[in-house]
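A lone chain, given as structure tokens: the form predicted on its own.
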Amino acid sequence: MLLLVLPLATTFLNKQNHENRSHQPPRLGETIPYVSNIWQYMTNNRLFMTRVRQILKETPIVQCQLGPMNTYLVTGSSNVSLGFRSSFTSEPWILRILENAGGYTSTDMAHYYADRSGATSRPRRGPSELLPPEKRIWHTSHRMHDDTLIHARPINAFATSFQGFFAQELEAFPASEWVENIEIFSFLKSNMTAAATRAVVGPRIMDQNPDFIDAFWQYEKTPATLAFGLPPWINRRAVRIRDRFGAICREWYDLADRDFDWEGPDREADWEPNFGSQVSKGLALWAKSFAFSSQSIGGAFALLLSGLHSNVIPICGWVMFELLQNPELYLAVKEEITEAEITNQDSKVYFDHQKLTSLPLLQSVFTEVMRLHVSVLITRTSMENVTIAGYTLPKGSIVQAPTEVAHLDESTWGKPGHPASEFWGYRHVKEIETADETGNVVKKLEFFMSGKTGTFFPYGGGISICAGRFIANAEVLLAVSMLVSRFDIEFVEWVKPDGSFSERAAIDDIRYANAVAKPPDRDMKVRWRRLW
């Protein structure tokens, strides 16, 4: 009788597990499985971005094992914008980031895993809604991110420190005479990071660890496959790495915290010498109201400066190597920012940054740097039951979005003549007719980019939209402008890193995955001549 009965049940089953995949959106295989993706994705994210995009212009959604996480990713405006709604949280990818990128240690993370109740003013319902707001880590962390990073107080202040110590690091160069041999990537690795660390966490850090800049670039590599949480023999070398960084922070942070006075005056200045701006005070503040250890306040303070140069730093190089390569465009943009420049009382002249944000060549080359250069798997996972492109997927479902298919479509960036896949300056402008000061029309630039909702999405969206892009797009104008504005510059040749003569140019490094903007493998030698 179990002889014919097997048969029939082996049969029966087979049967039902087509049918269920049936219902199932199509898989993008891999060769050994949880193991082919997730290793091309951290070893040849080119390879794997072009397999992704060749599917999701079969089918708006594709299931893909990435490691331990079986995925949807999706494509389509409609689709994308689902996403960033009520329906759809970003809390279990933070805390993959927190744990294993940030080392935070799991007696920390028990806050996070213990409160349900949502980043919203408004708690969810469930077993956490009744904690008091002071105990709600979600919500008082985005507030907190709020405070200290939307408003114009914070942005204003970071604007002006950002500009003091970037302009020093500029006047180092003698005027009036010609410098050879500048790698432009290279010098803002070190310079503007320099500049934007001592804006935000203050001089100290620095001070402190003479290899600061070399230790967090080589940090800066590790978050995006660290936050997977694969065995750590797999990632034996990028835990290393973290653990080296997050003990600088760590012991910066033991040493400001010991000799600040946080009763006294410095804790509302925008910048003080000890833990710099609010940013990185109001930060340590809300990490001791929840009595964090110094570990994983080091690993905040880490994922901190990750989020303040992985993107804008990398951002910023390709804006000034497209402005090179076109000395038309280039000399647009020099005559363009004239106009946000303001004279202090130190007769130096400064930039306004919330003009530089209302200049639209500018505008328009930098969105299409971030278009054609942010490469982010925008992850999301699902509160309820959803219906994605006819697909009904179940709770708990982790939703991607890859901004590279977005950004990359040509039916809704491609112009004649200028494919998407191309860096076009004039991409985001139009051209319209206007009244000038004396009722004459004339010509002018207006930068456009409505009804871009799903398709532009570069810092997420929704509730969890990244909290530090004004600060983010405040620093890449800030220093394009300071060195548009303060040099002479002329290309000599594109250098491979090793700095030796390249035939090709520059093009996004492979080996970054999608989670920050894709830095050049190659770099600009150039000549410069500072003019003031």
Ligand code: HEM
Contents of the next structure:
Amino acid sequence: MLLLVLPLATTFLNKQNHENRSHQPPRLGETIPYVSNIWQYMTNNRLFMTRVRQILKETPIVQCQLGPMNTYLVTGSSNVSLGFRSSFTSEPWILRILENAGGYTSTDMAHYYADRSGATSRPRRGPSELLPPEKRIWHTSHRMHDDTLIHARPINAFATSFQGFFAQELEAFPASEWVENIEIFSFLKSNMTAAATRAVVGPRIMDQNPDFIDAFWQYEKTPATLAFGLPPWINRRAVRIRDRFGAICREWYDLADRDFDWEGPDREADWEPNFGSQVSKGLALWAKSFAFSSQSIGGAFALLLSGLHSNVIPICGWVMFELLQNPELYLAVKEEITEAEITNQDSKVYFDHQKLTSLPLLQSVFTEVMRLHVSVLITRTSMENVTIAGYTLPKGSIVQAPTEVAHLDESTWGKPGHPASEFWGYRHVKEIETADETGNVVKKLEFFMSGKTGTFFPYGGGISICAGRFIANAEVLLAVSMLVSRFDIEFVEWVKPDGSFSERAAIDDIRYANAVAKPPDRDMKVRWRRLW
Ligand code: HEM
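Could you switch over to the form predicted in complex with the named molecule, since the one displayed so far is the form predicted on its own?
After this comes the whole thing, all chains and molecules, with the earlier chain placed first.
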């Protein structure tokens, strides 16, 4: 009997294996294996994403060799949402970022490699299950982000100090006088970076390094490229820039730590001039608890500053560009934000950042800019065999959800006369009728999203969702509101990076791959007059 069953079973299993192997998602072709796709991805991301969008119109999943990684690119609400569940992890991707883009030492990386217990409070089953809670590096890091970036207190503290520092930058312009030749994006790159850096890590890092802002914007281009883990000879320049900025952060940290009284009252201060905010003190204390080297702590601060500036500032630039190109929308937003103005004891006007996030038109413009200018492959590795779009992928498969495919999907976002590929400030609002205090029917705008989970995910999703999203929202809305309310601004012309006239408007800079928010490749020259 056994002799009869065995050959039959073997034949059946072989057939199954063959079918499993042949039942593979289609593959994105490349002329030079292992090279062409990643090269195009890094040097002409627009073309690469156009190819991906094209093929993902025909199939919800496509295999692609991106440098050393074989990945599965997916689209469709349910397929993307699947990646945000606990059967997937972002840990291998984060390891690449910390090691290659943060420049963490191998000794400090060993803590991460040794801990398989995950970020959630309940440890994953397996060899690290019995680690004491304080030794669980993924979990403690997640908690530290919750405490310092997600809770109301640090967000309110950031909103207050950012407003104060950004106001100082704006007040450097004489009141009531027209100032010519302001390039909006360059202005934001210098002045928002200065204000948000002071708000988060205090002023010392900029005082010690007069070229801090330049060094940061050099560094800012590197993390996404370095994270792919290409050999150092391809990335030599990026590694040099990373090490330079890492050294700036390390030297600042060493002095800040030396001079700070960790037992004193400033430990609890929302802001003090040595370490800045609780965000920065929380990160330093957490890193100390794992006895990290100054090199890794420098890298951790470099990544924090990159998270802080490299997405918020381009997004803010795009919001300003869109408003200034559309005077009616500009005026409507200018009027709407007055609802969020508050006058403090010093009789200066400030903005309530929570109120700003509830203003429908401003929210719609912000959402629209995030939809069009955030481009990132949200990357996860499967922790078990998973089935996506009818294909069974083995444990350890790398699945990537490109925001750019979902965010430009015509069936989700398109409206008559307003294709998904175009900015339309009113896309996410609808007019509703309501009664005012006297019972009269009045019309007002209400914010709504036609997309659902898996169709709009500029901040990623699941447990690894962007920890800085509330700070980011506050900063973008505050900076835009402060500029719009305090200045008369007139568009002059578009300019190229060298300052010369550009015959066309800005588009996303193709040199940025997986950079999350794509900066504009042109700047907008304006003249402006500060009103107050
Ligand atoms: C418009 C602004 C921003 C955008 C579009 C953005 C987007 C993202 C994205 C796509 C991720 C990966 C999420 C995932 O894999 O699911 C991420 C992670 C992260 N972001 Fe942001 N980000 C922004 C601003 C910020 C700011 C201001 C900070 C810090 C102050 C920050 C800190 C972080 C951190 C710490 C993580 C890692 C979270 C984790 O793995 O647990 N981000 N962000």
